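First, one chain by itself: the form predicted on its own, in structure tokens.
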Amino acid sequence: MTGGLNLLREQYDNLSACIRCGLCLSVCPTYQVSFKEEEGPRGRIAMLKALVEGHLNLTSDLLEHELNCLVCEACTAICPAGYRMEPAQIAFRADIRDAAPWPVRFGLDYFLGNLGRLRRLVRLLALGQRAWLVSLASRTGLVDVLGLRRLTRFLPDLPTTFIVPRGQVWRPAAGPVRYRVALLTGCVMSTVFAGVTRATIRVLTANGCEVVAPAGQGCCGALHLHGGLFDSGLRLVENNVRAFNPDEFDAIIVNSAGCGTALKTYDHYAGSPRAAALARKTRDVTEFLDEIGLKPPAGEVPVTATYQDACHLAHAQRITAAPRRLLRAIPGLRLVEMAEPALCCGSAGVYNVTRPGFADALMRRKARNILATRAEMVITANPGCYLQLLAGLREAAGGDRPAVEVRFLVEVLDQAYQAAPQAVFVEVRG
């Protein structure tokens, strides 16, 4: 323990809300894989409550079952009594010393806590990809010697140029400005997925938005909070609260489901009126485009696609219909539903690195469901899901190329807009 169960004790009323009805077992990913009570929400709640009451000691067995929770919030979404798993798990992990392995703690603090270091790391990996060094290390077995074989399957094609928020403003090239929005560029979305964030800016400006990237912003802190690095996560939360002035914008736009959930709960951690205002104005990009009424794309995307619900979009933010409405508005795109679209893919931040057993089982189950649709493309709205789907579909294909193309929803929208013959959408100011 780091200092007792102080934060978990504050969750006692939340833990007591559970009425043990068992509805949560029908949607819990780890229960659906194991069918063990201790790997379901009801069992985890009972253990945490008994721990607080002093009926159980903190054993390695108890710790294993609690840390196996993906914090996907499926149980929260279905609970008739109002129990919330995420704050309970964040509190428990904050009270536990070394809730995540030291390499993960180091990586989160050293790289995500300092985006300059993260950009240098991603650029180095990208240059290694372009020089075929990553492929060479894989073929020669060097990645096995270094113990990195598992990580290489998650690696997408990396960019060498990134989005560094300095207060830039992007305006529609033509037509009036309907909304002024701030964009969370974040950590992974501004580096690994910088192209997706550029697509987000183009789609927003195509819909009449002036887009601002406030200076000083950084990682949202969600991975730190879930990994037990509570103090580090809180510092990142407070940094973003300082960087974003919600009074200046119609909305704070986020293009990562996990980050959006974090921002929408900033008032729980920062506790200031400004944090509460930021939380109220935060919108997932799919939610916002659906709310303002999507400008119909002129170009076609002739593809059969299926949509995978990111847990923190579907369960935490309760956004499931809006992404599908946007996809159905794209000319030429045929949307087919997969089985279990909202069952967690097993990514859950860094869970696929720290808990490979459950993560791989869920990844393969998701890949089977995607392949069964015979879709050419699977679409998601979260970077962790993207990487997990990429890994699962690569494994299914038995090579480096995935069996089905993996895309972000805003990328597909951007493709439809860019396909219009005379399309010019963005001019950059600042």
Contents of the next structure:
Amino acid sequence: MTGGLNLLREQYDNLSACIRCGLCLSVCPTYQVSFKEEEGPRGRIAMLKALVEGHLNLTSDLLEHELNCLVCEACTAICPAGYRMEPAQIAFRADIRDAAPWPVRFGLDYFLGNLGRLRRLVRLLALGQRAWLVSLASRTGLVDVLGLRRLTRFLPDLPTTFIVPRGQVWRPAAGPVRYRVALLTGCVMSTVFAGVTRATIRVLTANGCEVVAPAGQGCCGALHLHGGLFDSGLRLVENNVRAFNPDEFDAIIVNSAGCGTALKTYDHYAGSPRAAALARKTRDVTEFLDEIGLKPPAGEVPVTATYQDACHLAHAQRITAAPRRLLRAIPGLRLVEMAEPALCCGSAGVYNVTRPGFADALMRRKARNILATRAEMVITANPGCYLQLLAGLREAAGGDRPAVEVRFLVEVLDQAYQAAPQAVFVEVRG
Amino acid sequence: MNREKLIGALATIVGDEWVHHRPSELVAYSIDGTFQQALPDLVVSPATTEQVAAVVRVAAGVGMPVIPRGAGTSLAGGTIPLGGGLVVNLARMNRILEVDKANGVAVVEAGVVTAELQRAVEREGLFYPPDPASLNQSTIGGNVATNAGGPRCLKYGVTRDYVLGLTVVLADGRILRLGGKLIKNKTGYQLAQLFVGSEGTLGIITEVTLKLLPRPRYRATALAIFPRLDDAARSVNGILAAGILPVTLELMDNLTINVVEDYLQAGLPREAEALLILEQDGNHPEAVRDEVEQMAAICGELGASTVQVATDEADRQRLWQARRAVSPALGRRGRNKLGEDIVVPRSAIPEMVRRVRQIGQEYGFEIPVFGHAGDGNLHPNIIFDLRRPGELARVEQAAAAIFRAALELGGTLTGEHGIGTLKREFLTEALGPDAVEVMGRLKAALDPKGLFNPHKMFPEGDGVEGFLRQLPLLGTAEAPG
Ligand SMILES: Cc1cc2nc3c(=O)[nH]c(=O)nc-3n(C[C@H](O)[C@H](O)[C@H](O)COP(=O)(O)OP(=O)(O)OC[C@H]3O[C@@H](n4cnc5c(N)ncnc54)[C@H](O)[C@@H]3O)c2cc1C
Ligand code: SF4
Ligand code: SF4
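I've shown you the form predicted on its own. Could you give me the structure of the form predicted together with the partner chain?
Shown next: the complete complex, the earlier chain at its head.
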């Protein structure tokens, strides 16, 4: 153990806020698949509190139950007493960071902390795609240790061109500029999901936004913070606070729910007024489009679709109505609700790689709920959910093609705008 | 049998995964909805009635106390394993075995969550009325063991009124099946009812057969604000005297209104002495609306300053907002809370609320009062801070003063939360020595070795003085060995 639980100690008041009412048990994904108090929020709080008080030692069982937490924030969102799980888990994981499996620590620091390396990795993967990884996984025993065989299930179709933020500006092709916004291009959203980020830019410009990709920005740091890599996380936070000047923009737009949650809490990690302003101006793209009044798309997307609430949108940012309103505005799209739309799919950052037991149980439950709607498409707003849904629906189909198509919300909006084609933006600089 | 052997014996019954014995796991089962904490020796999560019976036989064999646990939401300390023991966690036994539409009954395992049962029967056009505020997490087994009630109980009664049959595991490991799907059944003593409200001291309930009603199709709600508390009480009497039996008559006193307003900032009038939420349901929309409007008119005549009526769902939700916010508002107020649960005759409500206010002033606590005005069940919540020196002794005195005021006004200690550890020392004062002695003989007949949930319900003889200080407080648990 390093740091002597110093960060967790600072959480003592937060931990003491819990009045043990048990309401959170009804929404906690790990409790709902185990019915064990030690796998629920109230138990996790009691264990952390006992650890700080010296009534418990950092035993392997305690570690297991705490690290099984998805940090999905469902408990935080429902708690009547104002307890917050995320800061407690971030503190705990930072205090015990040596407990994180080394491949995860290495992966986060080496690739996500350095976007150049991440781009090279994704390009490499894109060239060989799944076939390459699958054969590598089956030929070398060692890669099994890294969980690569599992990883292949999650791999989507990869692009080979990325979005490299260099201060580019995209202007609406027609009509006045109503808002000037900065876009967080992020790590996976600018590489693995570069196509989605391009769609985001098109949708924003179609809605009268001038979109800027400030140079020097990087990964938001959320995975590092959740994974116990507190110092690396802080460095990434500070880097982005330098890269984005909130005074220059009406909003900072994020198209990944997890990253948006991170940006909205930057003030907790970097104390400056600039960080606080950045946090205040951060908007999820769905939240922002809803707030400014979406320009109704003219084109049709004739599909029956269901919407999966990303934990970091529904629980952490409390955004559930806006995405549904946007979807209902798309001509031809019929929205059907699945059972438990806000129950975590088990993705939770790198959780599905580090803690497969609960992750798979939740993934299968989610797949069952999706299939029961008979929808042809499942829509989400977060890369982790996207990958997890893809894996779950591939497994359900027993092949490479998922049983139900998985899409990002902005992609579907973009499709609706594109279906009645018109020029949407001009790239000005970059 | 040593600990390892005991764990092994339990694991052969339920499987390794369902014996919780490592240090952190014991901590997870050391708490409930109160501020006490004590570590169990072991925890086991059985999946069937037979497994429960086998577990009880093992425990009885080694003389280890057994503490039944549902969702652990008890507000009386009912699941705190005082002095250790084996916690039997019933949360895994959560299957709804049958919703029998033809006979209007449901058969469920004890661990089914109250709200899940309600949703399941409502899908069939049926209705399970008992609605404790904890319904999203509490279990049916726990509801039966505490005879839980809620706002709707004025019209629809409490859990007891819906229990038709029970399966219970006795202290010697026998499985007793009582009652069944029959609405009328007077064959022998009403043994099933004996276990209602028994707080885990007589047996472990593993299966419950519940009476269901047809689901009322319409609901309407009114909210009335009263400058004077007495006028609210007169309105409640006026409504009932007019021959209306509403579903709910929820009362919030001045301090509760202010606590909620601090939290919600919804523009509630801070000077008002009382707020009432009135609701009616039924199958005919005009009749429902009529009765709610009649109630609103009575409130208006008897001194309400404003009355709002809602018939559509969005408006109803808006009116309920203030009442729903009581729990989060209190949850964020102060550091510790003791939620009391006294009952007084309906006519004594204003006097009781006034006495609580005096007691609060005397001992220096905020004690908001809210509750169910139709049945006189009030929840004074003492807000305190254990970090202040001598705090607990003052809380004890204030709580004792509240109990005694309720008894003096012809009321009792608890309407729905139960006795548990928190009120056990007041039992004799409330019931008289004869009733406590008869209870003791019943207990001895069913559980001669005192295996089930010791230290609960019955006075320990330590007396009223120090009744809270003798309990293990949160954060003081011994480190598990
Ligand atoms: C926020 C909040 C609001 C609440 N509101 C209300 C309310 O409005 N009305 C109300 O009545 N109560 C209320 N309560 C109290 C509590 O929820 C009820 O007492 C509930 O019935 C307990 O159910 P449980 O499953 O949590 O049982 P537990 O808390 O687990 O157990 C309660 C008692 O029953 C025993 N027990 C549990 N299961 C069994 C079983 N299967 N067999 C035998 N004994 C058993 C236990 O040993 C214990 O003594 C509230 C509690 C909270 C935290
Ligand atoms: S909902 Fe909040 S107060 Fe209640 S048990 Fe969970 S964390 Fe504690
Ligand atoms: S964050 Fe999610 S997984 Fe973790 S305790 Fe809360 S509800 Fe459960």
